[in-house]
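To begin, one chain is listed below as structure tokens, in the form predicted alone.
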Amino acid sequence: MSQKSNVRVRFAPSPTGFLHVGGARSLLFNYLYAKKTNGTLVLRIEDTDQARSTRESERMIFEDIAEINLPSDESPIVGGPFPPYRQSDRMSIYADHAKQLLDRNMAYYCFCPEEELGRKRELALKLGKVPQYDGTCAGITIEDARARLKKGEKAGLRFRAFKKDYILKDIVKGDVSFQENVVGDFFITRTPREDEKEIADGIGMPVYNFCCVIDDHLMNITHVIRGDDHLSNTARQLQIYDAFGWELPTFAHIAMVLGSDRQKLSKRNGDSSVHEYLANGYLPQALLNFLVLLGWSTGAEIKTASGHPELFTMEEMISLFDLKGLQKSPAVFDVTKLQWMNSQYMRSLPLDEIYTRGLRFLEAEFGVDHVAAKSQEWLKRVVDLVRGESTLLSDLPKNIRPYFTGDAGTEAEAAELLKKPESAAVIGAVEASLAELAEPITSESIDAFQKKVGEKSGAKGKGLFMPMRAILTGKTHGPELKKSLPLFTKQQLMAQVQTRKAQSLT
């Protein structure tokens, strides 16, 4: 079997809310991954903590998801040679390996009120010490610890620290040290609350460090690729897979994402859920195009299918993408970038994909029952004339507004060309072609119609175009007379001409 066969890859989302941008960019470059191997992506649900996680959630993460179409190969859905992928379901599976642990000696019962260990907490970092955990419990015999519990005494259990330096061999990274100090004994189960229920005897809520060690190696994880947040973590993990004689997968911890600002994210530079920038009108196209940029280069000059570098379709994504041209230095969320690309999306797309995820949002600003009376030819039709002037979907109610209404308004640069004393002939001849113009109107007939207010008017050229397009729009720029003006009614132009005509003399 060849080594790409073999790849596994997973996305570990915790249930707390709809799907995170930094969180889809995890999950787009271990699905990127996967494909170029040939591998397998694993969705697992890590909902051991109970107080924040949500089937609700997990619902809000599964549809987003969907929404960027980055499916997973198993999953709690579509199911898996490794069950189960939720990790409330498999702590039977947790309590066991504890027991493993606490058999050995590398895992003892630790009593500590929680206020306790906060206040020692709270005390090392005012000394300016690494908080550790001072082994208050770590010299608690077996025997004398199951007394206590059997007494109603509640505790947790603390993993056995080795005394010994790591280095992780990362990908992106590079060598990373673990000294020794890094780490004290530290909670693999903690005490549970009073809402808890104990997975075994004696053995409460398994913690992250130690779920996912666990469920890395049962579910053949052979690459790792994270946040950078996650490195920390990792001086824990390292110690549990050296308890339990495991292989190590490869790690890539993936560079973190800053603001436009090179702060910390937040709402007002990108800090947001791919739900609510799929709900502001972005494409998921261009947002996974934006998200593979961000920590991720292809090294080198490339020709892609749109002729820019930066813009790729998923099987150029998929084709180009290495782990290698993961980049150590922190990405910038650039949201003027995001939409720049979106608008780029918004034009290259297919009419039929636009339409349909435009719908929504004129629906909305419209009403459902005033966009159904319109044709869907019609509708294709006034989307594809003004996807070109808008940068999101939500963008495309202001610029169909004009006809849907039938009144495109005046700006004030065609207010004035119009009441220039040249424009006056273009106007009464643009006024009696159209009394003779035939309905439905249709693009061949404008172009007759153009020539027909040329020869009644005797201007040329600009002096023509410009006033004819003044009048009849209310603007001096924008689409093709002859794609734009079939979507209105002849009466609703001459009602236009009309009203522009009145305010030019004033």
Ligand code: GLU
The other form holds:
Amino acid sequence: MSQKSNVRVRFAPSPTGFLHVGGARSLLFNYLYAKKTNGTLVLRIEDTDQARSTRESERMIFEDIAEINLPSDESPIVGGPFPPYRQSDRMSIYADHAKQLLDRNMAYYCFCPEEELGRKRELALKLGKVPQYDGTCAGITIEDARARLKKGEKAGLRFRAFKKDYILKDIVKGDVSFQENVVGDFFITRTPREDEKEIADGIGMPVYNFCCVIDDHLMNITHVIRGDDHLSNTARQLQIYDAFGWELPTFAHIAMVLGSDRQKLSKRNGDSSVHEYLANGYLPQALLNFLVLLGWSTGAEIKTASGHPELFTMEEMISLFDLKGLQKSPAVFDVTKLQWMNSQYMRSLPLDEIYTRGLRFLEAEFGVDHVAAKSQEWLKRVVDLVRGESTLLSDLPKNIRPYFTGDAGTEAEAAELLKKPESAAVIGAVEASLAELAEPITSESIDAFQKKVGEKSGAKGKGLFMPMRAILTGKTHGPELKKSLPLFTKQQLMAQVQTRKAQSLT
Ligand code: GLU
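Here we have the form predicted alone; I need the corresponding form predicted in complex with glutamic acid.
To see the whole picture, the full complex is given below, headed by that same chain.
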């Protein structure tokens, strides 16, 4: 492996649920950029909101990331040169930095009760103003504050916001200006709740905007690629960089993913977790290919190995990806397109992959024992036969059912055809030739069988093939007989032919 470049990007999920598709897209863009530049992808767990964060959710996020196969180079699991990678394990670092700001009078204690802050916030909103702290505690001296803390009062620390304009040079948005006063004095640590133990005496509980900057700086992050719903956080984060005199990373705020109703994608307007998509039978490869096109484009039509300009292999995604291709306007999550993409991947991925991923859907439908009773070779052949007509992995069971049960049923069109007098000769020839068919049935023996039915019936072309297919499979269309018939036993084929023949006579 050639030497790593100095590009360092990060994905920083808050473990408050499953991995969201919007999060997966941020992860993908960061992953692609790291691969493309031979840089490093850091996975950091942002769990300072202890009321909402759980280890269970962290575990699920790791699992989903493993499923979609976007591994990071540094993380709480694999470690790395800037540990720890979980914010709840970095509390003393935040305490040190908070103290520095306090010592420099760049932060002050805020004793305002939560309810009072809430009331003021609501009032501002009612008056159509952006809620901003009114500075009630800004003048409390450090000595007075310490005396109050000693008496048992609780407080968080507020950053004394700089009164100046900031211009963010964003790769996607261009110059974003944050006017003086858009940001009021904001919490860098919040007031601890009764049951919470502070990280250090009188420091409070560090919050996202503060921790994020410290971590991005200490972890040498060079590019912050994240959703543009974070822009208002960026306004605060720029101030923290400024306070410490730290160099800014390059920011790329990517446009949101919207549901079909053009509202932010959520449970209401479509599935939103990666877990759910995978559980519903979507392939990770299709999901990633779909996600990369949400808010990013190659700019020009390009040649891909698939022959389709939007179907990329991971290698192609890496080589084509470029921050310049990130788009400003929100992308709409079009499930129909995702389904189409999935059906393409159902056909094009190696059979082993479809088989391995499809197995649990077959087991859920037919039972683990029933599936285990079939040979792997047989299972792979059926999966291969029906994958082309399956949009999702979860469509495999219904398409495979006839082979599992040995009975494909009879579609109306096929029943109609079999009732026609001119089909009688073919039906008779199929019956007779089937009796002579040796087992195991192979595609070669089906070739010979079809010839024999032709000779015996005297039928030709469509007049031969249509009724032959109808009596053997119960359908007038479908995969080649030499592929589908060997998946049944001779007994199963004979039984189906008898049933359909009896139906055709009624
Ligand atoms: N922890 C934040 C979130 O899950 C991400 C923050 C960031 O990327 O800066 O939304």
